[in-house]
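In structure tokens, one chain follows: the form predicted on its own.
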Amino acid sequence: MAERIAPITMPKFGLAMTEGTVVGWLAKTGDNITAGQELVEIETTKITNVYESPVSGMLRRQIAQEGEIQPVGALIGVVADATVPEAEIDAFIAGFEAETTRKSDDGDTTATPANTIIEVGTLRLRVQDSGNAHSGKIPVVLIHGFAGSLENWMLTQPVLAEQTRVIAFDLPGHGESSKSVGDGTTRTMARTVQDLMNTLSIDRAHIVGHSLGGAIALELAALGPDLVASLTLIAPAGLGPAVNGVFIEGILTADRRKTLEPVLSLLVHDKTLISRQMIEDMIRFKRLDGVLPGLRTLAAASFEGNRQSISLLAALENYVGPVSILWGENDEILPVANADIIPDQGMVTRYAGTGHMPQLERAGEVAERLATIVTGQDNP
């Protein structure tokens, strides 16, 4: 441990995370950790996820407590070496405290990207756009799959904003964007991303898609692959024949708690990462005017029972950029047996107790690898 005490911090999962309340510590005090482990489960209004410690050491102190809600930043444990005194602890901790309060004072805040809402041709989209415009760096464009939202990306997001300009926004028929879709198919919701790209003046972008998003991705280098500097493609859609009919047919009909919490669990290998508030945002958004007729507009575009009705293949073949394809082994929605398809396996990373959502279970590992691309430290 590089540092004599290290404190444990509240997380930012995600841009508009404020606060978190903990759920549960997963070491005891006294307890050794090391780096990476998983320490505490926070929970957020958007999700519950599991942090894991940023150092190695004694876990020397809980301050957080089961149910106790803190700000981002706020100290929730300390972690030290067994030799340090408690009394060095103690006053590690005012310090800390009194730092944090002379911060608040001075109106030292960290401002959060707002969504805005973009007119793009005939639609309009919520755009969350993030992240140091000037860095120099090219920027990175974030496409969710079906029936997602931008949320999707909240632990993704604020990771690639710390390097450069981050996009991520909700696809028509989606979150706060416009719901008519056209006629549905990729390649449409694949123009609609250049023309907001046109919008936004981002001439080349790391593309990066999650599910159908990842169709979309393909679309996109397909219909304009100067605007494409690379291609993560997380759980595609387009690739392989199979898709779990059950679960699309439950987002378009499930309509209770009782019946959408199982076709939701499809998304994750660990189950308890779907919270009730989850379910109660899908539940809203299903019953605002034109988002049933939309989503059912998608699904016939690209799925058929348990069959996709679009194949990417050739896209995938004949774009000549860097791609990486990252999937869950345990996905129950795309399997990942439709990557074996894929000419090159070493595009292709699989990650094991892992499902639908890897950029969601397995947050710190997606991001970090995104991060290499971006800084152009990563050759796939």
Contents of the next structure:
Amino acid sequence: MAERIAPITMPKFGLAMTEGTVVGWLAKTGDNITAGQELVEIETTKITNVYESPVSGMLRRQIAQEGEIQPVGALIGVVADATVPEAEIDAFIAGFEAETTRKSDDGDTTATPANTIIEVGTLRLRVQDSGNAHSGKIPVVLIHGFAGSLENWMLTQPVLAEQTRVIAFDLPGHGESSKSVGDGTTRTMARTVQDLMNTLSIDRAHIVGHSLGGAIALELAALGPDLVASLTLIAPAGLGPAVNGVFIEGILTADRRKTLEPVLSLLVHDKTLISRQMIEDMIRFKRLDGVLPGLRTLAAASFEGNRQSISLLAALENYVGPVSILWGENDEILPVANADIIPDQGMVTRYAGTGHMPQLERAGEVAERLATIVTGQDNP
Amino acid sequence: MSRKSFRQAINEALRQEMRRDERVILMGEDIAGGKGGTSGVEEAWGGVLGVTKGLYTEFGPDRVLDTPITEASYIGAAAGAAATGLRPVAELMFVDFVGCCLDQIMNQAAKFRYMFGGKARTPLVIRAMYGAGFSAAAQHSQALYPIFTHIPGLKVVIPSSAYEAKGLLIEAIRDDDPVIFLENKLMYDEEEEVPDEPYTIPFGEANLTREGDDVTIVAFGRMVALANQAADLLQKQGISCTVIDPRTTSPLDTGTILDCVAETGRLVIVDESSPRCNMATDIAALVAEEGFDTLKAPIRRVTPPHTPVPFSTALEKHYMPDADKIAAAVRSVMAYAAKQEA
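Please show me the structure of the same protein in the form predicted together with its partner chain, now that we have looked at it in the form predicted on its own.
Entire complex below, previous chain first.
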């Protein structure tokens, strides 16, 4: 039985988020809502995302108004049964705020795991090691794609971290990791993942790869099948022939906001998700010493115009563990038609109205799906 | 990535470039700390405001040179060293001291490439602090970037934040022409996220710190933050602004300025240098000549009055542009438009 009165607080999308702006309420005061229903749209410097109600009941108060900025954890709304008197809700709000003030005086006890730089061979990799290492469950390793970073998992990692240890990291040439990519092949990248797991004393993990990271995950499965407890490939490279060469070329050549925005817009179906900050972050990333040569090498190793020069279908067929493949139907970079060559179509889940980044555009569904894989309850 | 002050960002840029390229050397008054006088401390200060701290101990006396108080001699020496293969970063301390060495900059360093048939390169950076607000009086408070901008052959950089400072200084050190790098002395303690790795920001590419529909504000150095404060204020009153930080006055990204004015139709320029023949007049002339058809209201300039910088803190406050003065200028161009439409 749920509490009579439930607080709706500013959610935390990703580890770096400290505050958010209420873009708009998707339910009116007095509406009856169910748990999981889209409740409020929240914008951070990184992303705009819909927050789903954690509880069922009547939305009694919208405390944060549209356009208001609130810190993570601040009370932004109240859900309660229709029978709860207004006075009781007022008392709840006053009590919640007093409690929050007291807690913040005590200092922040829910410190988020910091990014650490880990030496792996001659490389330095930025790693975000979160979740419970002693859960007894197999850990998860998240591999981002071309020109991405560990921040691509900002909406995935916190959900999985409730279950088990979760490793997100920046591939060589990306984020804050070393910019040296060697020959730039997915095989070389997979060896780096292997070395990283070794360094972190992880002998087996659920491997999740997005885009080029999906091809790297397949290479890893071929390289060391025992390392891979399961494979989850999100809009993966290496399966099927097509890639949008305009995107790859645009990432390499566009260096101003005006030219980069249309390139980054190809990543998502809902173009409003590309925030000013995302574009700025990409410009700043590309300015770092060594980034451009690294990206060029990576692109040249796997893509040629609108064709992929790699195929990892054999690796997929040879892998005996569980495989899930998630793909947005409106993917403008690696088209969903690429999935047609996958022999076992039962592996494939297609998301309608979704572009190349289901882990952002269908964040809730993807994270939930991954959680079921991690806890062994997945039934594809 | 971590939070760094403007001072730390500049220090890190110098340190990383000195590690990367042994031709990079530093020269200037007290940059090694004047050897600590009689205290016996080898590196007591690291520059009058601590910007070069730790570099003397890391790179030694061959690469971090404390110079006599003779600007003409060491700026001349730095120009010569640049022409013969080193990449010196000379610090002029207060930009006001350029009066003592302008010949070396204006007639020598700036002209080498041109006078020697394009065969000479002069990879010289001259760092200096500028600006009022420190109650440092008339001889230590000027914003002299228009003087350098006026001289062909010099590149002139005015970073507006810690992130900008690091990337622009590394770009300056790697550039093969003389670059004047001007640091507002009120900004040294201002912090923001700055990557730990080296990176470069290209010259001649303006940065739009925000984009709006009504008025374009062009601002330089510390004025960029004030323009953004004004824009925040104006946003609440329903006026949305574009703020342009040109980053470099030479080369100047005229294309971005004209494009933004074409979109908003109104222009306010914020320049803390003396008002005659400064960047505000230069940009006003540019837009009047090439963007006249796009204007809905007269161009407004926000500058100090044409006087020496006062020592009195009360007068100095009146002298300086601030967010309120910028907001008032923006409202006045909006009011002009409203009057025309009425």
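We call the rigid core the largest set of C-alpha positions that still match within 1.5 Å between the two forms. Just so it is clear, the structure is predicted and the values come from calculations on it, not from any experiment. Numbering follows the first chain given and starts at 1.
After superposing the rigid core, the Cα of residue 38 is displaced by 2 Å or more between these two forms.
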